Every structure is written in C-alpha cells, then in structure tokens.
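Below sits a lone chain in structure tokens, taken as the form predicted on its own.
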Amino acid sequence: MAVRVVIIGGSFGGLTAACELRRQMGPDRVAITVIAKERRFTFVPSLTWVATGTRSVEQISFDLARPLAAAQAALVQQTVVGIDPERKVVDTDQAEHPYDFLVVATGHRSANEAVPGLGPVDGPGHSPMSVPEAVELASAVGALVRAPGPVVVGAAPGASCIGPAYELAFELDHLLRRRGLRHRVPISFVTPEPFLGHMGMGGAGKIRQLLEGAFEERDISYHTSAAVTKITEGVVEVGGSGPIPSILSIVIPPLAGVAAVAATPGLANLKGFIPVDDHYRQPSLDGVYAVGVAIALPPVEETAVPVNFPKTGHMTEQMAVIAARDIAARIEGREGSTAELSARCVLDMGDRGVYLAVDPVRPPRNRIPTVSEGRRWLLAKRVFERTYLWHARRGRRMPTSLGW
C-alpha cells in the first residue's frame, strides 16, 4: 500500500513539496493529496504590481489542476477546519483525510486587527498581502491619481514581510512622477525596523546606505523604530512621531497562524506558528512537517519595536524541498539532509531594481552579501516572474533560481 502524504496549502510550499516528493518517489510508493482552499496558485511577489495597475490577477495566477496532475497528485479544494495528530487525520468542511505524513504549508493569516483602522473590514488602511486586498488597493491608487494627496507606506510592529512596503513606496513614486503628480503627493515611509534595510534579518551589506540614499534622492521621508498605532481617513498615528497626514495609507500587518493550525493542540505556538527542526519536522508530533510562513522562526535580535524574521517564496521553496526529501528518506529508512536557508531577491524601485543575495539569511554569514543596483535587475525581475509562472504551470521547478 502506498504511503499517504497529505499537504495542506497550494502555494509555494505546497506545490513545491508535492512536485519534489513525486520526483523522489513514484505513485506506487507515495499517494499525494494536496488540500487547498483556493484552487488557483498566485505569484504573491507580483501583488504589488497588481496594486499599482501593471498586472492583473489573471496574469499572475493559474489553476493548480495541471501542475498537480503532472505530479500525479490529487487536488482537493476544501477548507481545513481541524487537524488530529493522534488519529493522523485532517478534517475539512467536507471530509476526513487520513495521512502517514503531513506537510503544513498553509501560509499565514494577516493580523490586520493589530492596527486599528487597517482595512478592509474596520478602516481606511490598505495592505497588499492577499489578492482581494491588492485589488482593493489598486482602486485606491487610482483614486489617488485622480485626487492627489499625502501617502503613508510602511509596516506595523511585528511585521516580517517588509520588502513589499519598500517596493510600493518606490513604485508609487515612479508612477506619480510619470504622471507629473509627484509634487502634489508627499510620501512618508514608516517602519518598525531600527534602520532602513534591516528587513528582519539584521540588514545585509550596503543595503542600508542604498535605501537611505534612494529615499533621500526621491524625497521620501522615513521614520525608523516607529510603531503605527492607528489609521484614520486623514491621518496615520505613529508612536513617538505623532500623526502623519495621509489620504492613502498602506501598512504591512504582522502575521499569525491560520485558525485550523492555531487551534490544534500541541501543533503551534501562541501566535499559531509551528516549531520545526532542521528537517522541518514538528519535533513532538510524528510525521508532521511544516514549511513556509506557517513555521516559527525567532527574530535575529531584539529591537526597540518588534521586527520578525522574514520568510520569502524563495526560502519557502528551500524548506519544501528539504521536507519532501526527508519524507522520502524516512520512507526508505534513511535520514534526509539539511541546509541553511539563503535568500536571493530583487526589489523593484520603480525605474530600476536592487538584487540582494545573503547566505545564510541569519547572520553571521559565510559570504559578504551581494547588493547590486541597476535597470537590468528590474528587467530580470519581470523575466523571472514570467519564466517562473511558465514552469510552475507545468509542475516544473525553475532550473535556476534568481529569487524574489
């Protein structure tokens, strides 16, 4: 009888884990089931481009059926409502799914409630962390172009995905300059980071100096070690800095674990994130793995305002490969290998890009980080997006990984 592997989530972690596990073992040995609430894969790094109107959702997403069929994995579009590690069963709103190995790749829940006024439910603030939010933000950006006014972009205390905030600040600056409106739109950047470019990993090479220079060159004011406390129709309240006028407020929220994970006894910590070892196994539950944003990773250091450790799509894929290979190794009675996480990403600065490579992500590092700026990197980011999607639609991994 084939070993049953259930994977919860169909984004970077879930899709990569399914495809990599199939490469390791045929369907006669492993039966793979992917449970996904949404059957469409979305290239999340491009949500900032959706928000600024240069991409549609359709251009950056595809149906999971084709790549999972190529991996000979079953796709189940259901909502997970609970996990029973003792019985080794995943409960959904429609059925029970027994497993021998479980990979939790659920991603996150945006804790927008941590900042009063951060919408879409209870206020005017915006976030680009999901497809509906990015689409809503695109409408707000359109309104800004029609009726210019001050803008605040940044991240809330405890945020871990700060890169999109930088991208949106630069992209809005570039958009407004092209339309001849920049002189009517003051842009302020507010971040819990102790300095620009910290990004939850303690900074990297000369990224701090590059970002400080870029903000000053573009007349983007910035506030570091700043805590966004409230968003209203005309103001963003910032602890220590006072109110900042804003008719468009974009704030990256802190993240939390999804409800089904957080509610499972013994699975996650108080914030709903899952502790894992170097193989991405949950140490106290047999056969349970977790990858991507769902896992618990401690911050690199204590800061005046909390900043959490980053988790990118590139890092998630590395975790998923290690977990899939470890499952295959355990089925064969072996121990899988482990590796430190590295990060490679390209930051869109509107008219150019910045390539950043760190190895490992958590300092101290084996190599001096690579930081390179230029128009070629923005072109590379666009090419990578399209090439990645072409491969992913077919259930293939990129032959090389530029990162994001």
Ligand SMILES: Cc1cc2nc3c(=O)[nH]c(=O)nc-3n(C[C@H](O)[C@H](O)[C@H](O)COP(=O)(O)OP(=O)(O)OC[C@H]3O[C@@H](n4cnc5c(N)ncnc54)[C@H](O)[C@@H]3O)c2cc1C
Contents of the next structure:
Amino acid sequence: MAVRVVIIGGSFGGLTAACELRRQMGPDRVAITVIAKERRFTFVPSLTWVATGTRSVEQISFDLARPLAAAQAALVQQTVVGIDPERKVVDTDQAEHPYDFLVVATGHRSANEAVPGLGPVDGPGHSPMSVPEAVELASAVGALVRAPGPVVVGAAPGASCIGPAYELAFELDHLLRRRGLRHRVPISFVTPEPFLGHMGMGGAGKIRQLLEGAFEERDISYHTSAAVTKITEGVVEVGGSGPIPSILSIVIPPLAGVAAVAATPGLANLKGFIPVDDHYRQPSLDGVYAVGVAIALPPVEETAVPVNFPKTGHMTEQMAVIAARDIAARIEGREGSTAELSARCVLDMGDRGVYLAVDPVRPPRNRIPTVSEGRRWLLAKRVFERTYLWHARRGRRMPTSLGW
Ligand SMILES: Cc1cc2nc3c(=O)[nH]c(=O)nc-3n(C[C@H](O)[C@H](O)[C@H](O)COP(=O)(O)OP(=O)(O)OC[C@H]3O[C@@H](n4cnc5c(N)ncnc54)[C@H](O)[C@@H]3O)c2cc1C
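What's the form predicted together with the named molecule like, now that we've got the form predicted on its own?
Below: every chain and molecule of the assembly, starting with the one above.
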C-alpha cells in the first residue's frame, strides 16, 4: 500500500512540498493529499501591488486543481481544526484524514491583539498580510488619494515580515508623487528594527545605508527601535517618539501560528510556531514535519524592541524541498540531506528596485551580501512574478537560474 502523506496548506510551502515529493516518488509509493482552506494559490509578495492598485487578486492567483493534478495529488478544500499526533489523524471541519507523514505549512495568524488598534479586522490600522486585508487596504489608499493627509507605515514590536512595510512606504511615495499629491502627505516610517534594513536578520551589506539615503531623498521620516503602542483613527502612538498624526496607518503585526496548530497539544511553542530540526521534522512527534512561516526560528539577536527572524517565500520553498526529500529518503530507509537557508528578494522602491541576496540568511555569512539598486530590478521583479505564476500554475518549480 502507498504511504499516506498529508500536507496542510496550499501556498509556497504546501504546493512545493507536494510537487517535490511527487518528483521523488510515484503514486504507487506515496499517496499525497493537500488540505487547504482556500483552493487558490496567491502569490503573496504581490499583495502590496494589490494594495496600491496595480494588480487584481485574480492576476496574482490561480486554482490549485491544475498543479496538484499534475503532481497526482488529491486536493481537499477543508479547514483543519486540529491534529491528533497519537492516532496520526488530521481533523478538519468535515472529515478525518489519516497520515503516515504529515507536513504542516499553514503559515501565520496576524497577532493583532499585541497592539491595540492593529487592523483592519481588530482596529483602525491596515495591513497587507492576507488577500482580504490587502483588498481593504486598496480602498483605504483610494480614500487617501481623494482626501490626502499624514500616513504612518511600519511594523509593530515582534514583527518578522518587515520587507513589505518598506515596499509600501516607497510605493505610496511614488503613487502620491505621480499624482502631484506628495506635498500634502507627510510619510513616517516606524520600525522596531535597531537600524533600517535590519529586517530581523541583522542587516545585510550596504542595505542600511541604501535605505537611509532613499528615505532621506524622498522625505520619508523614520523612527528606529520604535515600539508602536496604540493606533487610533488619527494617531499612531510610538514609545519614545510620542504620537504621530496619521489618517492611514499601515503597521505590520507580529505573527503567531494558526489556531489549529496552536490548539494541538505538543505540536507548537507558546506562540503557535512549530519547533523543527535540520530536516524540518518536529523533533518529538513521529512523522510530523513543518515548513515556512509555521515554524519556530529564534531571533538573530536581542534588540531594544523585539524583531523576529524573517521567513520568506524563497526560504519556505527551500524548507519544503528539504522536508519532501527527507520523507522520500525515510520511505526508502535512508537519511535525507539538509542545507542552510539562503534568501534572495527584490524590494520595490516605487520607481526602482533593490536586489538583496544573503547566504546564509543568519549571520555570520559565507558571502558578502549582494545589494544592488536600479530600475532593472523593478522590471526583474515584475518578470519574476509573471514567470513564477506561469510555472507554479503548471506544478513546476521556478528554474533556479531565474533567481529563486
Ligand atoms: C505582503 C507580503 C509581501 C511579501 N513579500 C515577499 C517577497 O517579496 N519575497 C519573499 O520571498 N517572501 C515574501 N513574503 C513572505 C512570503 O509570502 C511567505 O514567506 C510565504 O507566503 C509563506 O508561505 P507558507 O506556505 O509558509 O504560508 P502561507 O503563504 O501563509 O500559506 C498558508 C497556507 O495554509 C493554509 N491554511 C492555513 N490555516 C489552515 C487551516 N486551518 N486549514 C487548512 N488550510 C490552512 C492557507 O489557506 C494557505 O494555503 C511576503 C509576505 C507578505 C505578507
């Protein structure tokens, strides 16, 4: 009988794990089931473009049925409510799914309760962290263009996904300049990072100098080691800096594990993130793996205001490949191999981009990080998005020569 592998999540982690496992082993050896609460894959990095009106959700997403059919994997659109590691069963709102191996790739929950007013569901703040939030933010940006006023962009204490905050500050600056409205919109950037470009990974090469120069050039005032303590309709309260007037506050929240993971005894830490070893196995539960934003990774260092380690889509895919190959190796009675995570990304600066490559992500690093700025990188980011979606829709991995 084929070994049963259940994968929870249909995003970077889940889809990559399913496709890679099928590449390793045919359907006679493994039966793959992907459980996802939404049946669409969304290219999450483009949610900032949804927020600023240059993409629709349809343009950056596709139905998971086609790539999973190509991977000969079953797609189950259900919401997982818990996992029973003793019985090796995943419970959803509709059924039980037994497994021999389980890969948890459920991403995050926005921990909006950490700061009063973080939103948009829980307060007047805005966020690009999910499709509905990005769509809501797009209408708030539309309102800003109709009635300009001060804006705060940034991240809350304990945030780990800070790159999109930089992108939104630059994209808003660019959008407002093009409309001749920038002089009516003071933009402030607030971040728990000890310096710009720390990004939870201790900085990278010249990214700090580049971002400081770019913000100063564009009249974006910035506050580092800043703890957002409260967001109201007209003000963002910041420990140390006092209140900053704001009619549009976009503050990235700290993240936590999703409810089903947090509710499973023995699976996750207090924040709901899953501890893993070098092979992305949960060390105390047999046959359980976790990849992507769902895993627990310690911060690189203690900072005055907490900043957590980033988990990017690129890193998530590397984790998913290691986990899938490890499952295949164990089915064959071998030990899988592992590798340090590296990261490459392009930050949208509105009229140009910055390419950033770090290897490994956690310092000290073997290579001096690459930091390169130019219009060509913004074009590369757009081409990458299209090419990625073209490949992923067909159940193929992005060729590594194209940068991921
Ligand atoms: C605005 C923004 C911009 C970003 N930009 C970049 C970038 O430029 N480059 C980069 O590398 N990374 C970027 N990232 C980070 C990247 O998007 C994440 O690292 C990536 O999405 C993580 O993938 P994942 O599979 O771990 O989780 P997610 O993408 O969060 O997916 C989680 C999956 O689990 C499913 N799920 C969750 N709970 C349940 C449940 N109970 N039952 C069933 N299914 C469930 C969801 O439906 C979804 O399919 C960005 C993130 C954001 C928010």
